[in-house]
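Here we start with a single chain on its own, the form predicted on its own, put down as C-alpha cells.
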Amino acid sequence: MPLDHRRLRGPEESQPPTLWAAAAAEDEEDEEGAGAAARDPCALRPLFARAGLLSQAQGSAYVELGSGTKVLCAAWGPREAAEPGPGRLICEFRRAPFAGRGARGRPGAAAEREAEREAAAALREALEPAVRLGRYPRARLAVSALLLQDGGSALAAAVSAAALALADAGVEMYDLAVGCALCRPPAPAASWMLQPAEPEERRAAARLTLALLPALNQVSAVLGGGRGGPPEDWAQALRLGLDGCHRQYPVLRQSLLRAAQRRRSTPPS
C-alpha cells in the first residue's frame, strides 16, 4: 500500500497530556521543597545588574536575581511640570503578560491594575528619599519598571533597578536605594529568609520588603505584613534585611561605574 507523504505519521498509541502535566507538577513541588530545605536563610541570591542598556531612555537598568526575577527599568530626567512647586517623582510599575508562572488572569483586570498601582506607590515611597527633588523645581522625573519574570522578591529588585536607572539618567541623588525582601515560612520555629523565591513567598506566613540608602545608613521604606511573631522577631528581620542591602550595594555601585565608563569610551555620534 503506498504511503501518503502529505500526512505526518503519528504514534499508534497515545496518552492524555493531563497525566504528564500532573507528574511535572509533582516533580516541581518536590524540587521546590528540597531547595527550600537545603537553602541557607541568610544567603543572598546571585545578583546581576547592568545600567545604561536602553538607548530610547535617558537612563536604564536591568536587574536579575538568581531566583529568576528579572526587572527592566527606564528613567527620564527633569521635564517641565504644568503646576508650580517642588519636583515630583512619577513611578510606574507594570507586569509583563508572561511574567508569572502558571495561569494568569485577564490582562488589564481590576485586580491586576490595583496590584500594579500599589507596587508603583511603594516604589515611589522607596525612591523619593534618595532623589534630590529640591534641585528640580517645577519639574517631574519619571521612572518605569517592567517586571519581565516574577521569581520572587520582585518589588525589592524593582527598587534597586529603578534607583540605578535614575542615577544612570544623571539625576542628582543622595544615594542609591537598595531593596531587599524577606519572608518567614509558616513553621512555628522557622527563621526569616533573605530574598525568597516565588514558591517561598506564596507559602510564607509573613513578608517584609525594605529599602535602604547604604551610604547614609537610612531606611527609606518598609513594607510588611503577616504573622511574623513578636516584635523581637520583626526587629531581627529588619537587621537581616539591612545586612542584605549592604551586601548588594557594591554590586549595584560597580554596575553604575561600568556604565559610566562605557559611555565615556563610546565616541559621540
The other form holds:
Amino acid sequence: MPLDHRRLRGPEESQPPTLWAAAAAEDEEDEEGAGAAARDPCALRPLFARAGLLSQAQGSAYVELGSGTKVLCAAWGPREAAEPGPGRLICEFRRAPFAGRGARGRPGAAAEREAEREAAAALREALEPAVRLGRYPRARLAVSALLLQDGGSALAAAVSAAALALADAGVEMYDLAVGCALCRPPAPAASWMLQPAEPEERRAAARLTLALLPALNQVSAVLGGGRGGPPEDWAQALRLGLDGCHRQYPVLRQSLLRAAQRRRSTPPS
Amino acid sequence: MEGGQEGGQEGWMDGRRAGRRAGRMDGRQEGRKAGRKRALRRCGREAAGMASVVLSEAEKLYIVHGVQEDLRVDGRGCEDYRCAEVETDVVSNTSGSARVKLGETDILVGIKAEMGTPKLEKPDEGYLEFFVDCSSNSPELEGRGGEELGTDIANTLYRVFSCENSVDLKSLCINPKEHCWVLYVDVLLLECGGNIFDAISIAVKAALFNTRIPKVRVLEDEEGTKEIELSDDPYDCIRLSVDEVPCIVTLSKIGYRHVVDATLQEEACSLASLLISVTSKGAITSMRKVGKGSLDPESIFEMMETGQRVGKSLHIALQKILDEEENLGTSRPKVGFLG
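Would you mind giving the form predicted in complex with the partner chain, to go alongside the form predicted on its own above?
Full complex below, order starting with the chain above.
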C-alpha cells in the first residue's frame, strides 16, 4: 500500500493501551486459555476458499480460516523479463496495517518491511517447486498476497491462497501447494496443535509452518523454530502437519473447479 | 593464530579418507579432466543468491554418482566436515570476536556490547541484533544480491536465536525497563566457499564465548537520578554461557542421499537443502528448507536424525577447541591476520 503523505501519521512512538492494561487482560486470557486447552489438537479449523474473484488480475484467490485469518491473493503471469534464463517467480506479501491484534504497525516502518520480505521469501520457497518454471523461459510470474486479518497460521493460509491464485491464472503447475501451521504451547509436555489461533500462536513455545504438494507427496517448504526438542518431536509435528495438508486439499481443488465452472457459464464482458 | 591452527590440525572433522580410496580417486580424476576438455557445456548456472559456479553436466553427474556411494569429490564421507580453523579474539576493539575458516569459506564475526533500552514486551532482558555483510565477496554479490543474501542470513540467525534459553538474556539486564546490554553481532563474509550458514553459526558461538561484557553498577542519588558506573578493573567482566547456543547444520540433498558441509560445486548439484539448528544436547531449535526443489517427508526425517548426530559431535569438537584456547590465556602467540 503506498504511503499517504497527506494523512497525519501520529507520533513516532505509539503504544497500544492493552500493553498497560496487562494485569486485567491476563486474567481474561488465562480463562480463554483454559477453555481452549480442551481443543482437539488434530482438529482442522473450517476453511473457506474461493478462486477467481478479482477482475483485474489474471488469477486470484481468497482463503479464510475459521480462526479469522483472511488472505487475498492475486497472480499475474507470464510477462516478459529482460534477463535471460529460466522463468522467475516474484512473490510479495503485505499485511494490512490493521491486520494484527496488537499495535498498528506503521505501513512504511522498517520492521514491517523486514517481516514482509521474510514472509515473501518463505512464500517463494514454498511455491517454486510447484510451478513449472521451465515452461516459461525469460518470463516473470508475479504473485501478491495481502493479509487482511491475522488470526493465526497466516503464512500457511497465504501459501494455499497463492497456489490457488496461480492455478486460477492458468500457470502450469505440478500440483497445488497446501500450507499448514502448527504450534506447541509452553506447558512442559504439551503436544503439537494444528492451525493455532492468534493467542495460541503468540504464547507458543515452538511454531512450524509446512507446505506440501499432496498429489506428489513432496514437502515444498518447512519453516519452524522455538524451544527445542529431540527430532522425534519435530517428526511427529511434521506428520501431523502433512496429514492436515492432505485433509485440506479437496477443499482447494473443489474451489478451483467451481471457479472454472463459473468462468465458463458467465460470458466474458 | 597458532592456537587456532593447532586446533585445526588436531583433526577435528578431518575427513580425508585419502589412503583407502587413493587408487580409485586418481583414475576418476584423470577421466574427469579428459571429459572436461572434450565437452564443456555450460549447464544451469545455479545463481541461488550465492556465488555461482559453472558446472558441466558430466561434472554434476560425477558428483551425484559419487555421493550415492558415500564418496565425495575430496574423499570425504557424506557426514564429514572439512578441516576447520577457529580462532577467537582476533579484533581488539570488539567485546568478542571470532574467525572461522571452513575449507574455503572464511567468516569474521565481531560482537560489540552497548547499552540500550530494553524492548517493550520484555523489559527485564537484553537482546541481540544481527547484521550480515556479504558485499566483499564476488561481483555478483555486490549491491542488491549481497543485501538479499545478508538479510536472509540475518533472519535465519534471528530465528535460530529466538528460542528463549539459547542465550541468557536476563543476565544482560542492568535496570529493568531502562537499561540493558544490547549485543550487536556483525558477521562479515570474507569468502564464500560453500556452506556459509554452518560456518557463520560456529563463528557466532565462538564469538559469544569470547565476549567480555564489562560489569556496571547502578548508583542512585537522593533525587532518584541513576548513574551508571563502570568498574575500574578491565578484567572484571561478565562472560556468557554458550552451552545452549545452537549451531546450524546444513544438509543438502544430492540425488537420493544428503551430505553435510557441501562445497560450492556440491551446492550447485543439490536442489533442496534443510537447515537445522541443533544445541549441544541434541535438541533441534529451528528448521528451514532452502532451494528450488521439494523434499520427500521420509528424507526430512532422515535428515533430522543425521543433523542431530552431526550437530552433537560438532558441538563437542568446538567446545574442546574453545576451552583449549581459553586455557592458553595471555601466553597465546599473536600472529598476523594472514598467518
